[in-house]
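Presented below, as structure tokens, is a lone chain in the form predicted on its own.
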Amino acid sequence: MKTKLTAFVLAGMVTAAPALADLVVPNLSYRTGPYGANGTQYADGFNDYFTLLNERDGGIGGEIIQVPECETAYNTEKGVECYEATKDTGALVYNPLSTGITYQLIPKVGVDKKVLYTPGYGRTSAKNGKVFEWVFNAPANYWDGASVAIKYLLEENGGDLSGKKIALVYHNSAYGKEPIRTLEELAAKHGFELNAIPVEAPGQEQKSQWLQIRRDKPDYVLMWGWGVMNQVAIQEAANIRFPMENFIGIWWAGSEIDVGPAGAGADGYKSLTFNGVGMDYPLYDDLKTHVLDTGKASQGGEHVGSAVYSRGMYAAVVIAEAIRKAQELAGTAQINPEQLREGFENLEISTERLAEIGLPDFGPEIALSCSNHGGSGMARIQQWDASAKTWNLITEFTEPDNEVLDPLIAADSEAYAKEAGITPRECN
């Protein structure tokens, strides 16, 4: 018996299994805690795309998608509890939107044979599918983001960053520390001075960090932040009159709620992104017809079209396309996690396919394989227009510096394999 998409939003663990469904995609969300404002928007976008597929298309391949939701509060222990509570419900794939939770789940999914999809977050070296057989992080990872940011600054400076000073303001966690090694390598290559400045979670107090920035006078500031940390950082930057056009955040520091509190002071702020902005895409017309107007939108559609909502929706798009590919390869619509892994490893989302979905130029082309679980790593830059209250894309999709990144990914994944006792598999 097929059941329409159902969401269980709980304070901790899922206490009741979802109703019987053919395709189960748990949503490990966080709508509470210091990061709830961001997590809520992502979860809504994720839910609504699967609702659209159910309502408009009857699911994927004729199979309804079930999306049981479990509240993690961005807490690693709760995230693991949610995984354990849902893994035996027929779950195919997990997308926890947390680097800390991801690190804990990586060894578990290998044993349990569940797909872990971490777009734009998690362990960067999981791009190496020879080691991380069950983890995928396309279309881009943190090291890609760091490299694309530096490429952009190189273009802004005639190809030369020698002698420039770049500060990294980062969330003092596994997430925030991810780009440091890459930026150190890029600093050595391009001759700029890197100064990494940690911010303790949740990031409400940053006066000392921004006094340091005012004193040191860096040419540029990069930020790896999340939640309230972003709002505070942008306000503090405005307070010391740091030039916003020289302030670039990672994609998790590029939402409307990050810049809104600073008002006109945030004008010109930039961030990386790997997905489109706004609602000028045909898919949003379908969402309105089949999800919003019918009263089936997550939380009433309050956040439809926001930057983080769109990113959650995009994650659902990629998962749905991998499911389609898995069904095609397996010759059945009722797939299991191992078949879904094959779908991911053979996934191709071309520009033509994105247009068919209703998202032309929304993301980069994605082509995965046994060895490449991360895609091309391409990203672009968006800039905030405070008067119009909109993000504008100011670059095309840009490739990262793989000459620097590939050896780092190989070294990190090989170290993990040795530590975990994993023999990297052969890929044709």
Given for the second form:
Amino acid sequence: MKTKLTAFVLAGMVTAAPALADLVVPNLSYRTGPYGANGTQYADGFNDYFTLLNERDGGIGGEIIQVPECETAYNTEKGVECYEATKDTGALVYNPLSTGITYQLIPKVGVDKKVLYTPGYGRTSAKNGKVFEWVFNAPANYWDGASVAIKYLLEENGGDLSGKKIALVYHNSAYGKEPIRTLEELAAKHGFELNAIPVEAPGQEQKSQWLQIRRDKPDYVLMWGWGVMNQVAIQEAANIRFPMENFIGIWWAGSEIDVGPAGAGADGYKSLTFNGVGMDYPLYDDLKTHVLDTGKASQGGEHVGSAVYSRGMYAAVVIAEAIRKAQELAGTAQINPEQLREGFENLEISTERLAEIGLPDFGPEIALSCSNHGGSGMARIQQWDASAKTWNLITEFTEPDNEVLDPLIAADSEAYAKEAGITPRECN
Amino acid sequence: MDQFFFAAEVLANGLMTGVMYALVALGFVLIFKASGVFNYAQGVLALFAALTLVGIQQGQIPFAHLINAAFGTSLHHFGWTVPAVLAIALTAGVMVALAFLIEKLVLQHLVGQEPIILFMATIGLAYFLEGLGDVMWGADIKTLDVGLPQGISDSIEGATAEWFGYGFFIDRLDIWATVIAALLVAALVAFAQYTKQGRAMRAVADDHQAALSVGISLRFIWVMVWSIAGFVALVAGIMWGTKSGVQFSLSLIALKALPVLMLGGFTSIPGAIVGGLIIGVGEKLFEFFIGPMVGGATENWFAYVLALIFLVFRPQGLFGERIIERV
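Can I get the form predicted together with the partner chain as well, since the one above is the form predicted on its own?
Everything in the complex follows now, all chains and molecules, and the chain you saw is the first one.
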């Protein structure tokens, strides 16, 4: 309620007096509804990093960053309404944290010339910048995630998955269906048997699915879940005594709130991640000094350091770096969305730069270009320690199998280009 | 043969799941039976009850976010925890207080209004309570532990493995839910049949005007019925919240109760139970036999298809009172 009120007041302020000199990065968040627990943490991380830049550095290049919030409730129609309500306020870039909303915004941002940044979600083939000029999804997408998970399982099985059974438990939505095509290709390549099992949203009741898993006895279960689906799936897996170390979720099924309700039963559960975990990074010292201790943290700072908070913060880091790059290229601090798009297309976040920011080894290196809007696609595996209540990183960043993914991305993006009447750009 | 036993296992689990649905449906039936109001807020009542239970149990300070924002404090918890039984009793007290407030602030002003107006009022109530729950206890997912066991029942698995060569999966939480639902229904039936207040409740359900004319207080009955529905919501919230953690999607379990009501009838307590069992078994068996042929995830929509089929042949539901209007 408080957040809604704040968002309303902020939206009103923006509408009443657009501060066009500021850098406006709307936060299309969801703090209410079935997915509110996840959305709140992400939004807090996103807000807090920009607050840190404003408080510590006076913004980026001397320009204050405004982050007006608009509540979408993870509802596609509301998400589009939020976009429409904020796009004329000087908005540079959108990050709606919803694949459904992303699909609706992709055609719109091309017309309105706004950047759409969808790290780790959205339309996978948006990696092809020749077709999706305004959309960026670095550092990794769902197909990268699926491939990195299979690569990990290959390593665990001495490079051979032939004859193994892998089940995919997925949210029966655009988001949940994203990895199926890739996994089918990887199944054909590596000889494992794939069984895709849908769960109807929101996923409060999954008895049928887990009885099927108990009967089929897959060697591994992958999960593309979100919200309550994750908590119930992990609990049901524990109930049927499925070995947790053989259960791997996508990064959106890898937060503390996903494993919490199952308690000790969740011990050993694994998930993908493309960002660091915990608070053992120098950036948190600055965050404490300039944001937490001064009472400026989003929602009081109670989620600082959680997995989803960290991911929201990481999204803000990438956007901030793209803004910096855009300012450098444009020679002005007051950039517009076209210039920010240039910034994204020339973005380079090296290991050294991440360390300078105060987040050493927090994410993979990112180097984008006109044709590559998705980065290297590297991700790593984390594992839940239920007694310590912490995620532990158990692999280094791993590259996906681009030999399989590149043709899929080319095919999907070209099909979209044909459907939308887009002529792909000629660039590298 | 394995396929047969697996189908039997699905059926058994369907029955158990049906009990969980029936727990939610019961609250709807109680209020509809006594006041003719379809309480859209029943799912949110379950959420609110579960949030309050965890909040009390964990010693959470209600409205902490609001207090902190207003006074610049950083309060979260009182620093104590409350035993589960006491927390459940206190939560039941909160639900009674809530029932009193609902009657006083909403229903009292709508006496004699069309049922659709009362239905609209419960929609408003649902959204208000959801927001209130958020402001009072926060949006985080909370772990609910009142000591109910979860996970596979080893004794059932062992026994069925010995008898049939196939160990059945039955969740211990579902067994508890079944026992608790049976006790709850027995208590409700006994209350309605053998107590003065119960008979008054039935009299109001039969005819408001006639009940009023013999001196039964409509206000008292409404507070009582909403209190009982609040308690049933608390039980449903505990069962569902133990499984998934207490979170805002809990309010959506009401969607699972609708086909149960359509099938069992809006005015019958046994109807809610039998309806729940039929829906639970029906959706699970359909998913098992037909699901793989149509891509799966059939449970949500099939429950409604099943209810519609029953509705066509018996509009008042299996156990509902037949609507006869004579001119």
